[in-house]
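As structure tokens, one chain now follows by itself in the form predicted on its own.
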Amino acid sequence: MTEEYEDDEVVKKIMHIIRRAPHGTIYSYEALETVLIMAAYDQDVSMAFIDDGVYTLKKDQDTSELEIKGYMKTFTALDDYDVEKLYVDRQSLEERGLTEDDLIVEVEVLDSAAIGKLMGEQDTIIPN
């Protein structure tokens, strides 16, 4: 991989892969926190939402009956941290009856081959 340098600091390309549904485990929430921290340190961070991970970005989730605090609106803060590379697997979205309009943030919808190619360009992949 080719590392970029910004002000004499190494900038790594890091992709977080979100595959799990947002509720029932803490994985998606922890991934979001990790992404925000890495972005604060000026790393080249991206996220890919695959399988049930696409539910993480669904608008208007009501978590009150689960008795947990919803964190989905926090994804709107990613833009403030210059995390703009958000990718969603087209097949995963379609299989779950969702469209790009159902998501809380702007994403790039790609087929699995394109997401796989992007994964190959990263210095580090962090699976969820």
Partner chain sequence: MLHMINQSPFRAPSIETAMRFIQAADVVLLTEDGVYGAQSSQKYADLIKNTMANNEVYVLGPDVKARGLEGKLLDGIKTVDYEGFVDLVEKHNVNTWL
Contents of the next structure:
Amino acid sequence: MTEEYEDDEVVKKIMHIIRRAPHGTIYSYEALETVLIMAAYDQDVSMAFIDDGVYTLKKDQDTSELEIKGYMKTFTALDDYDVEKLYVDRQSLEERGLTEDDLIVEVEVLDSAAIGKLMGEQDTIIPN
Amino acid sequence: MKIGVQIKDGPYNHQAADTAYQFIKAARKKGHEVFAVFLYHDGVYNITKYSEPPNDDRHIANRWSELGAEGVTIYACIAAAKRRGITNSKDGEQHIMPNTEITGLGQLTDMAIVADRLVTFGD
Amino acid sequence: MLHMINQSPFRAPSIETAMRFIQAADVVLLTEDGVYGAQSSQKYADLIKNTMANNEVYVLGPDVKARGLEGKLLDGIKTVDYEGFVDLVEKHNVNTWL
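Right, the form predicted on its own is done, so what does the form predicted together with its partner chain look like?
Everything in the complex follows now, all chains and molecules, and the chain you saw is the first one.
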């Protein structure tokens, strides 16, 4: 599962699983910080959004009146950090009355079996 | 095998710190190398020096300090720690348990790279 | 893969969700409040029963005992102690469902 690059740098497949809604708790925010660091270490980082985790990608979030720092813009910047593997669980999305058009970034919507298979291919899974 | 552990919730508040500790004890007993513990979110409270549980309760901060002395590196995330007032040293005084460290998220990345298993405990 | 779940099914959808992602040869370990999901005759018992048709399901014994559930578990559930937990981690990569 671990890819060896020419310069012998070890690249591990690390999947972050986001299952919490934003703002109510800090988990998804601090998860995003971890993702950015791991991407800076040139690891093969992916994210899977499941259950309430899909709410973190909702468009039009505005936390200004909460006086909590919003982090939605960071999602749109993930591409710049080469974090391009964003998987969304189709059932979680549908259960919440959302579609891909409601999301702030481009994602791959997959069924749970496909995401389960990807989980099996990881070196490490980081739950959030 | 090389095992890294991550704890994402606070001691006493959640069982995570207890389950992680029992897991680490058993893994070491079985001859595995638990090389590091990374404390994130409220997990950083695990290493405050000022924890004073009642005498008949377990002392979680001491457990981590003892494991630290035995070669299991105990790290708390600096960003999470700073937000919560957990600081290494200020005014020349040490504010976290002996044999524990405050470090960056890069350390968790290194753990993920080096470990055969990274096991997370939390809420 | 070892799916480790520590939430009561009455409190969070962790067990229900994890069971959608489970693959052949994966195993389940219920810990902490997750062990309530392994009790027989409760609302979510079928979740675990259906999983056991294809995958092994373990509970962490000390958590079962702490919650007064000894002798109350679904038939076919396997109980491990902390060392048995370590053995499962040695055998499988871990996916914790918090």
